[in-house]
Each structure stands twice: as C-alpha cells, then as structure tokens.
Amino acid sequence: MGVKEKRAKYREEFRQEILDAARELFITEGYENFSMRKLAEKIDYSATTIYLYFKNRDDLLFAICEEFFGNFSTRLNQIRLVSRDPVETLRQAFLYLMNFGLKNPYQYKLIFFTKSVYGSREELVKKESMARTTYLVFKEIVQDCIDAGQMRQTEADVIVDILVVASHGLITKNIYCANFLKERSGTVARTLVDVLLRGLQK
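Would you pass me the chain only, in the form predicted on its own?
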C-alpha cells in the first residue's frame, strides 16, 4: 500500500471514528445538547480537526443517516436477489426495517425522529442521497408486487406510506411505552406485517 492509499485509509478510518462518537453523543445527549466541543473531547481531538471533515452537527447527522440508508439499500438489494416472490421480498424488506428499529430503538429515533435533514418527501426524491436511493428501491419492490398482480392497483407511494407509518407506530410504542411487552415485539412485528400485506393483496 502506497503513501496516498495509507493516508486515504487513515482519513476514512478517522472519519468513521468521528461518526461513531457523534452517533453515541446524539443518542445520549440529544440533538439539542450536542456540540462539536463535546465531540472533540470525546475523541480527544481538537474541534478544528473535526471541522476538516464535518462543518456542523447537521452535517454529522446527515452522514449518520446516509450511512444507515446505505446499509438498508444494500440489504434491500440482497433480499431482491434471493427472493423470487415480490410479496415475500416486500415482507422481508419491511421486517428488516422493523427489526432494526426494535433492536436499535435509540438509533432509529435519531435517524427518523430527531430532525429532517432531507426536507419533505418531495424534496427528498429530487436530491441525490442514499435516503432517496433506499426510498426508490423500496418503492420498486412495492411496484413489483402491483405489476405481478399480487397487490391491489394503488399508487406505490401510498402503500409505502402505509408500511412506514405502521413501522413507526410500533417502534415508537416500543421506545416510549414502558409497559410494552418487549419480549413479544418480534411476534407483534411479524403479525403486523402479515396482516397489512394480506389487506393490500388482491
């Protein structure tokens, strides 16, 4: 590995270190209490060094969200390659999102409920981002179900909205309701997915 490659590798590793520390601070301190100074103290570097990589907390939050959506998009495409049945593909994709939220509630809250770094959905679909890519892949999976005649003729955007709202509802209950039986959350998630998909099928 040459000098340039080593430097690039170091920069990427340090950038990831910043992101991991920022994610932890966002979760523990909250968006409003987050500061670049606290982040600098956490990783034992100067804030000036961090500013070489990220210009502010919104830039950090955007990068954290993009990292999640990049991983989610990769997973969606893996599911599509394995499954030949479009409805089963949608089921597995939907379950992946719900299981992530149930297992990582505070990270899910950070990504989806902290602040919209993408703007409205209309703005999202116009801007190049991993969030946009993920949304379009998810929408394509829904459209595959419609085109195969396995789902009622409804706008794909509407079905995506239904599934996302249901996912947010269950995960929000898991986060905020102390008496929610977390050991049953996986069963509830699977049942909710099955009920919704049966209702949307012809």
The other form holds:
Number of protein chains: 2
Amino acid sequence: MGVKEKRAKYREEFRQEILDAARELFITEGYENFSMRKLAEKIDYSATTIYLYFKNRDDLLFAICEEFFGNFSTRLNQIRLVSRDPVETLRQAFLYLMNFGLKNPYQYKLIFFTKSVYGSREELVKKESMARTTYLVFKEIVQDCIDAGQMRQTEADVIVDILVVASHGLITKNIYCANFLKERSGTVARTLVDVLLRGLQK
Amino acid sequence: MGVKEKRAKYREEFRQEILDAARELFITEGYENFSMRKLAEKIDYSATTIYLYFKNRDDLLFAICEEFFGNFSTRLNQIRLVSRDPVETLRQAFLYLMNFGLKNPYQYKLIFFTKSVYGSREELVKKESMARTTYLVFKEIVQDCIDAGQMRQTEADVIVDILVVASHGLITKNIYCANFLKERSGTVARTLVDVLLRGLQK
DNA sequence: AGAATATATTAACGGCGTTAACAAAAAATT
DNA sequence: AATTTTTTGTTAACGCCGTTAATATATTCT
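Form predicted on its own already given; the form predicted in complex with another copy of the chain follows:
What follows is the entire complex, opening with the chain shown before.
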C-alpha cells in the first residue's frame, strides 16, 4: 500500500543487499526457477525497484560472477605468495577450484554452467573483467611451472584448459548424475589430480 | 479456425514426429528458450495437442534422453563385438562419447546437463531406463579390462566415473567458455584420453 | 521554498506451462 | 445403418514470468 518509510540511504549498500539475496535465491532455486518477483518478495520491495540497481536478470548474474572471480583471483595470488614450489602452487590452485565446486556445487554451476554472461571471446578480452584476470593469473602459475623446467613443454593455455576441464567435469557429474555417490567424489577428485599432475610433469 | 482435416492415423508415428521436432527445437533454442508453443507452431498443431502424446515438457525431454541412450548402448555393444582387446574397446567407447559431445555439444548438454529427468539414484535403478542400461554396459567394458589384468585394481564404478567426468568436462568447457578455442578442443581431447588411459593401466 | 533528482510504486504487455471445457472425427457397438 | 464411445483436436483461461511505462513520493540541490 504505502511507500517504504525506510529508504536506501547508501546506494551501494542496498545494491549489495539485493545481490546477496539474489545469490542465495539463484543457488537455492537454480537459474531456471529464479525469478525477479521472488527476489523482490525476499527483499520486501517491488519487482521494479530491482531494475533501478540492475539492468536486468542477467546483469544480476554478471555481478555475482564478477564477485566470485574477484575473490578467486585474490585467493590465487595469496597461494602464490605462500608456496614456493611452482607445481605445488598449481596443485593448490587447482584443488581450491575443485573444492569450492564440491562444497558449493550450485554456485559453481551458476557461475560456470549458465548462459555465458561474458559474451564472445573478443568481448571477454576487451571488457577487462575479473573473469579474465583470474584466467590470466591461473595461466601465469602454469607458466611458472614450465619456466622452472618442472613441466613438459606444452602451451600454458592447453594445460589450464585440461585442469579446468577436469574440475568442470567433476562438478557437473556431481550435480547432474544421481548415481554419482557423494562419498566417492572425494576419491575421484584425488585420483584426478594425481593422474593429471603426474601426466603433465616432465 | 477449422479443425485439422488430416488426422494422425498412427499414434506412434505422430508421436515420433513431435519428438523429432522437439529435439530440433531443444537443440537450436536451448533448454531455456524451448517452449511448448513454439513446438506447436513448428508442427502446425495447437499447443495442447502435444499434451495428448506427452505428459509435459519434461516428458518430452525424457523421451529424447531415452532415445539417445538406446542408440548409445547399441553402439557400445557393437564396439564390443568388433574389438577384441579390452582396453582398446574402452578407448573406442570413451572416444565415441567424447566425439559425440564435440560434434553435438548442445544435444550432449541437453541430455547430460539439464535438470535430471531420471530422479534419484533409487528411482534410476528401479525404473529400468536406457540410461541405466548404458551405464551398466560401460561398466562391463571397464570390468573386462580389469579381469584381463590390463588395468589397475580399482572399482569399475570409479573408473567409469573418471572417464565420464573427463568427457563431461570437455564438453561443458567447450560449450560455456568463450575463450576455449574450438581448434584446441581436439588437442585437449587427445591429451586427456592418453593421460587417463595410461594412468589407469597397470 | 521551490525545482530537480532519486527512489519507489502500480498497471500493463506479451510471453510462458498447463488445465478445463468443449467440438468433431473415428471406431466400436448395437 | 444408427448410435454410443473413444480418440484427437480445438479455444479459453489461470497464474506465473521478465520487463517497460506511467506515476507518485521522498530526498537533495539551489
């Protein structure tokens, strides 16, 4: 009926509030069953208010992705500072990604397996997104391994791809295959990491 | 306005016609943008007619999945008959899955990465679906390798999981990551197969 | 105080999946 | 051959959805 008595004094603060609610809703309901109206009800505002802070539904998802990749690249740089051995750094980085996926499968799915929010390759490269930054850091870690002579001479891009492929596969299977017992996922994950890193080393 | 002059004489025939149109529409438009109304328009019938042949939207998807798994398990048995070496059989089977995915990414996605149409593990096991059959054949092929002493003693289930994980990962990445150059996918695929099979052999 | 801007609302458009009510053709029964 | 029943199709409607337009009110600026 009446208008909200409490207004959003600080735009960014309220924007973040919406984003948090959206992330939760996206994860619990899934991308398909998310709706702007549900989100509106959750934050107790009308649906159209959301459009004052986000262009549309996909803009919300974009913000969630960027948030994730921001944290991820920070974490990668931390790992890099702590660990001295390049291959060990790579293992840690890879495990971090996989463990995040195993612990937060639906957020992982939301970020990596939903209608790409970053457009084509050209758009991705020029847009200077956190997603792009993260990829570059990951690639640098791989390059460090190659430069240190501890990894067979393959294009760093390909190696990054292989690792990401493995991680993506594990999480997808974990999510979509009902006959994929949860207890086994740990075993599969460990085996995957070992086989891949051993296969990649000189 | 008027009622259709040409009626569907043979139920199964018309059902298949709908299914073919649905598959095409699901693949071209994606699961998200598929709609019963579009399908209706495509086959030139009213939307509600579809409900005389399929329970609902997901029932259509289920039929498409079963169709695929039927073909897949047949193909696996063919490979098994031709090839004599167990590991070679496994390689062929694995490559068949991956190549199908690389050639038909959106159908692969539709079948493996959409809201599971097979329910929980218990439901999957008791329902006697083609999906279940396919999994069992795949597992038998792996078991043959183990029995022949050519593969390290690991649970066959785990090995199947690892291979499927790799395949799923490759296809997902191929679909969702704009920066995943198409030309590279072949290289990554070959490397994956080699590393995995070598790592699994005794 | 008054103008301008930011923030929020309701109403509406055109789409969706699905069900209900109904019509007509085909098949079965008498 | 006439009539009942079943199958196959239709239109209308319900309650969702994303998004835009028009509008009202609060806050901020001058």
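The term rigid core refers to the most C-alpha atoms you can superpose between the two forms while keeping them within 1.5 Å. Bear in mind the structure is a predicted one, so any value in this text is a computation, not a measurement. Residue numbers count along the first chain shown, from 1.
The Cα position of L19 differs by less than 2 Å between these two forms after fitting on the rigid core.
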